[in-house]
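A single chain comes next, written as structure tokens; it is the form predicted on its own.
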Amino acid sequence: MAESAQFIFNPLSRPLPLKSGRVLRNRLAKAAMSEAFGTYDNHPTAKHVELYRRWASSGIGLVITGNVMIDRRALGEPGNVVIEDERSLPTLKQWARAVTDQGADIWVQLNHPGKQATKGLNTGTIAPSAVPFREDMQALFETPRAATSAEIEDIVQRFGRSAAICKKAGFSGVQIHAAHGYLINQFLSPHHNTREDEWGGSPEKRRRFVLAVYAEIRRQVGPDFTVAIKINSADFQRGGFTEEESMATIQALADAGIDLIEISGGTYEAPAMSGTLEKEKKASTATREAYFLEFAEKVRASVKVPLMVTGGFRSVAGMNAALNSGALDLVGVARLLAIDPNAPAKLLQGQDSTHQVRPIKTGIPPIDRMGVMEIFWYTLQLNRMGKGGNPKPHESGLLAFLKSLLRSGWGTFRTQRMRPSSKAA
């Protein structure tokens, strides 16, 4: 009786069954954040095991890893973990068990950065088309070359291979990263994808790549392994991926059998996912906390696949109101867990965290407009926890930026020294 009452008054505590057969123990998920503390030749470390064990011990139902790349020749940042073969299998198994042994699920977020990789990190970058970044970002990101059909097919195969290794290592599932301006999002966007072949030229052809990636993953892992996806509601960029195209893509993924869809939005050039565009939000959205809740309501009217929304949640009341509305099935939190790793224990008891996520600013307008501080500052906090320490919620944004700049420069240099000699794919 007491347990049933808990579910009624705190919907976050309810289990969530998935089509794959897995059951998440509650409706609270740690969304992906970049850790960037893999080795410079891209293997996971004991820091991953320590950090994820700590999160799982909080009682959370699901944790999703930060970006894990599928190709060592295509990194998003120094310190990315890459899963393209079984060389890291022993550590991957430890990473998975650190979570599953405590009753939570852990999904690996699989990604390819496409053009969204800093200059000098890879031997070159590829994308659907050779479209440059906006002018004020071209000092950091080079113009990519258009991928060949053979390279596209190779990437599809790599996604499937990486997912199969994750299953072998004991992870509960994988999440395809199709949001935030990375390669799959680039294929979906008419701004980034100007191809006129079978991979572009119409909305149907632009979504062919993400459907091929899902189909190959499902082929290699089978029906009883969870395959989820993170997708933009929109890119918030002129000529980019729109809500209408997102709805059509989500419907196609639902028809294909995807297990769960996480809704987000934005890119490095228009970083809505971090709240950088928060001033432009409607007052109703601010009141309801979640950035993408209105879009989730539209999706829910069309598909029955479980939905996860991340971004903007600040309170138990806001989270439970969203769950009770029926617009979503899983609440995603990220930045809060980088400053308060024990927050889930409080939230699941119906109590708010004593910490609040705040905008991270350096005071340097061009840097602050990019939204990169939402990666740099929080990555430093994760690194501290990976070493067994505690985060510093009030650390200076400018100091964190300078530390991250030095760390990134050194990491890029070390990565270059260990780089495979073949061309980027």
Ligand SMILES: Cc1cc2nc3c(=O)[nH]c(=O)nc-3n(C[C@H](O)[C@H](O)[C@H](O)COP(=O)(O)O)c2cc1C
Second form
Amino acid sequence: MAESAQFIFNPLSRPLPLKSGRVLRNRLAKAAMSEAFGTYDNHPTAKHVELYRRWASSGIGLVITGNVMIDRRALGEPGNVVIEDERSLPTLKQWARAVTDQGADIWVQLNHPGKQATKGLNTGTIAPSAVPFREDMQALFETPRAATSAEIEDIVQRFGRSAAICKKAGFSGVQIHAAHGYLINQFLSPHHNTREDEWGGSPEKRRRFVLAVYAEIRRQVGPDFTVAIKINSADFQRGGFTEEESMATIQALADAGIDLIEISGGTYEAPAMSGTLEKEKKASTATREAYFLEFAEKVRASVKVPLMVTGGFRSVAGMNAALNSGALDLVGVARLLAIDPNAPAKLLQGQDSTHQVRPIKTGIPPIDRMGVMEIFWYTLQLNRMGKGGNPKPHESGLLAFLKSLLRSGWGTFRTQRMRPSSKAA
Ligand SMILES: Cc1cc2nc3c(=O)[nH]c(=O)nc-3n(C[C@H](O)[C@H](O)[C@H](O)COP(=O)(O)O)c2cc1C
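Would you mind generating the form predicted in complex with the named molecule now that we have the form predicted on its own?
Every component of the complex follows; first up is the chain already shown.
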């Protein structure tokens, strides 16, 4: 009786059962944030173990790792973890246990960046089609080459193999990264995918790739392992993936048996995920904090699959109002947990964090307009926690930008030196 009264008071505390048979201990999830502190030959480290142990000790129900790549030849940034074989299994096991031993679930977010990888990091990039980036971004990102059918089939297999290794390492599930402009999102987008073979040319053919990835993962992990996906409500880019196509893709994934769908939006070219576009600013109010709630309500009206929404959640009132509206089942939080790792303990008791997510600026407008600026700043905070320290919520944006630029340049150089081909040369 007392317990159910608490559930009514704070819906965040209610457990969430999934189709796989797992039950999340509550409705609060840490959304993926790329840590970028793998080794330069892409192994996880003790920093991952430390950071995730800390988050899990806050009482949170689920943590999703930062994006982990499925192919060493296709990195998104220096310091990505890659899972393509079992060579990191001992550290992966420690990473998983740091969370599961404390009663929380941990999913590995599996990704392939496609064209969204900074210049010089990989020997060339592939994408569904050879479509260049927005002109002002071409200095940072090269024009990709169109993937061959054999390469596409290989990538599908790799997603399955990486998921099977995650299962073996003791993680509670995997999340397919189909959002934010990376490879799967590129296949879904009519702007980035101009193919006319079986992988493009119509909405059904554009979503064939994501459905193939899901089917292969499920084939390799079986029905009792959680498989979720993060997908865009829309790309917010002319000619990109629309709400209509997103809805149809979500329906197809639900029919195929996916455990949960996380809704986000945007790409590097139009960073809606962090609320920097005008449309998100307008949609987010004190009581409706989240940027993609309206779309979640539309999905909920027609598709029966557990939903997580990420982007903009800040207060316990905003989270509970969203849960009470029935539009979603799981609240996703990212940036707040990079400045206050113990926020879940307070939120689950019905209190707000004392820290506030604020816009991060360098004071240099062209830099501040780039979505990656915020990523740099928050990644530094994750790095501090990985080393056992505390975040610095008031750190200067400009200083963080300069430090990160140096780190990224050095990381790209070291990654190039670690490539098997450059060692052989
Ligand atoms: C440092 C940083 C790294 C991120 N890395 C990822 C990632 O690897 N995968 C992903 O799906 N989203 C990533 N995101 C986006 C977040 O998951 C989330 O969608 C976004 O920050 C909005 O949520 P928030 O308002 O709670 O921060 C990242 C965000 C930040 C700040």
